[in-house]
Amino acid sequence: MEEDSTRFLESVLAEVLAHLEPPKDGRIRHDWSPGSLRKTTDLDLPLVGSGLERVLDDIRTYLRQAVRTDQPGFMNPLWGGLTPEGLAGELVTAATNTSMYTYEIAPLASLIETAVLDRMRQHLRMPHGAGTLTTGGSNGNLMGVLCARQAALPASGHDGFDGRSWCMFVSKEAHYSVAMAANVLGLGRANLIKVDTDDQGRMDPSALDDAIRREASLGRKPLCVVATSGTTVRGAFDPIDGLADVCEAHGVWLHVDAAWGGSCLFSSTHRHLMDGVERADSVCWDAHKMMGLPLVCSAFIVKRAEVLRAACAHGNEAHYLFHDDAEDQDLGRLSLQCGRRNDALKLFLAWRSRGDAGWGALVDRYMDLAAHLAERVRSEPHLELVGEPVWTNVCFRHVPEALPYLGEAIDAHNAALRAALLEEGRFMISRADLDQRVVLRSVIANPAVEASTLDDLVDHVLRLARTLPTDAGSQVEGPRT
């Protein structure tokens, strides 16, 4: 490498570094609206380069606009924080720059791609099977129903599919990339149905089997179903024994959405979370979630590799790429993607830093400060905790004196009470709908989080709340209805 290009990197990561510091004014994120953002900052692409020493401003520029995803106030996604091991692994993925298709282009990374896959098998006690890593969870659940269409119509792949006369089957508390995945498959977001919840947002396997004996009574087919361990809002685990059983007796595909909980396997404490897991034909996990990769590392495992592959076969034509001796070897031929880049590195030097013990540990001590922090909620005579946490997520919300008791005012109060907490920068957590509620959502996902930065939430909350007006409804867009 040129001198100048060596002493370039040397700055930028002595940039990367500095940025890493807490910010010196506490904030972690500024309020800078689309419009301002774009007049402050240069976007223009030259006809003509500048040079490395301008790419070296527009990095510092970058960092300087860019969230705190590092620092402890940062609660509101299912990710955050920062590994030593998963920066590192970013950076020698970059630096060796392969693709995942073939093992002759990517030797060892493909033996640690597998390696991972099948501790993560061992994980989900399936003992057979096989995986791909993914775009994320979005992409695993796409790839669950595809699965579940291949097994259900082998010949669906080369003869198209006509989803009218075939349905899935979701809890109302789903994530939405479900319905992007009935989309894409052509099978229709009108024949996803939604299927009840019980008071602690599980679905429910006796309403799933009326649902399936319903929609039969109709002309439609059960394609599959999606049970979901860790709902993005409530935190819920759907019940996979009782779901499993309703799926063995109509010969139903059984996906489990685990990009968000996955990580309780680890522990020996929350696993049961999950128990059932290895009754699933097929499993997405985000590593990239609670385990603190840097983002994308996602999971897709399942039970019978043949349907995987079969579902993949379209890669056969790729005769400029795979060869038959080399069959076993090439994970292209278990993927979507053509192009793909190795996410299994940076989560292979995490493990071998940790190992399965420390991954265990993350998991409880989250769980000991989302414990934490409810209970600092429930002793607040102004805050309401809504809905018993069972993950990391812990929804609640203010509930001033001065307001009627009215649901619209107090959600209209929230709503700007979050506003409020956005625009002073020091903490983000989101704002969801739970229970027909407006709710304040901190998820604990973050190694840097600590019980006194909730204990500091907590504060920020009330302080804030103090100082909104009254007829907050009229100054902020209330819920949907």
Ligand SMILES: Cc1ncc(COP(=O)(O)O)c(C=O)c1O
Second form
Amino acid sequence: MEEDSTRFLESVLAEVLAHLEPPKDGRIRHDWSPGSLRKTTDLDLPLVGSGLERVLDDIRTYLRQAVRTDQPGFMNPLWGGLTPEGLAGELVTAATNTSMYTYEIAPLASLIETAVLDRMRQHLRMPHGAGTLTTGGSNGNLMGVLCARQAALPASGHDGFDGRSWCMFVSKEAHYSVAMAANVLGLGRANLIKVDTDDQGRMDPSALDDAIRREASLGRKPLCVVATSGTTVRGAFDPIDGLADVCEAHGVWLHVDAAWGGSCLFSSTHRHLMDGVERADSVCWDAHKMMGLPLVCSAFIVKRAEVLRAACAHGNEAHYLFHDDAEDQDLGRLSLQCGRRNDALKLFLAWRSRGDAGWGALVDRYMDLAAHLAERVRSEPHLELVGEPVWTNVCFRHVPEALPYLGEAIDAHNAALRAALLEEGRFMISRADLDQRVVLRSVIANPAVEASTLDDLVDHVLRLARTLPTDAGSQVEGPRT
Ligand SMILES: Cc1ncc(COP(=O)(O)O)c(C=O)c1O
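For comparison with the form predicted alone, would you give the structure of this protein in the form predicted together with the ligand?
Time for the whole complex; same chain goes first.
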């Protein structure tokens, strides 16, 4: 590499490391509108470039406005924080830029990906099978349904199928990506049946059984049941054993969406949440969520390797890429992607550094922190815990004394409270609907979070809530999500 390029990259690394220091003003986010960002940032793509010095300035500008997802106050989505192994893995992956489709172009990377997937499969207690790293749980769910279709209708990949005569089942609290899978695979969202949950947000196996029978009586065949291990808002775990009984009785593929909750398998205390997962046909599990790897790092695992292989078959069209003599080594034959980055390395490095014991300790620590936050919420007279946490999702809301006990007014007040938190920029937690109420959802998935962070969060919520007009009805903006 040229000397200039080396100096440039050293400067970039120095900027990045400086950026990772805690923000001096304590803000993890600035409330800039798209209009003001556009005005204050040069977004022109020039006809003639102006060299690396300008690029360094652009990087500084970018870093200045970036939301500090590495900081403890970031508890908004189901991921966050930054680990040295994760960042190191990303750097090495980018520097050695390869594609995972063939062994010849990604030799050790292919072995590493296989090793990581095998280990995840062991935790799922699936001694046989295969898998692939995907772009995330959404894609993993799509692949689960695709494999279900492949298993039910082996010729469908070639001949197509009549999607409208099939249906699939999911809990009412499942992730929206399952609806997208129904769309993409040609069943249509109308043929995605949302099954009732119990008071803890878990799919009810007998309601599933009823739903399958009802749809069958209407002429729709069951293609797939998607169970969720760790729902997005509440963190509920569907009872896999009970659902597997129903799936076996009806001969239906069982896919488990463990994008968020899969990491419980590392903890001897909490792995019971996924009891029965070894009976599933396929599972997706995001390492970029609770395991803290940088986006993206997500596994899709299937019990019958031949189903995945057949689902990803494309005839002999890629004769320029895949050759028979390397069939067993080329991971591209188990993937829907062609070019695919090496997401396995960062996971491998983190696993080497921590071991199973380290992951287990991380999960247990997060669960303790979630219990701490739940306890703080319970102890505050004006905070209400919405649902008992079983995972690290803690949903709560503020109920001011002055407000009449009117659902809508309290909903509006909490929506305004969340907007005020966002504007203040010290904490990011999300707003969701749970049990027909607007709640604030905080999740513990960020290694930087400590008990003191959560105490601060509660103090901030209470302080900001006092600054809001109690008639908050006028402050609700936009539809609830
Ligand atoms: C339960 C569940 N499944 C799937 C997904 C989608 O995962 P990804 O964002 O990796 O596509 C999410 C995302 O939050 C989720 O909560």
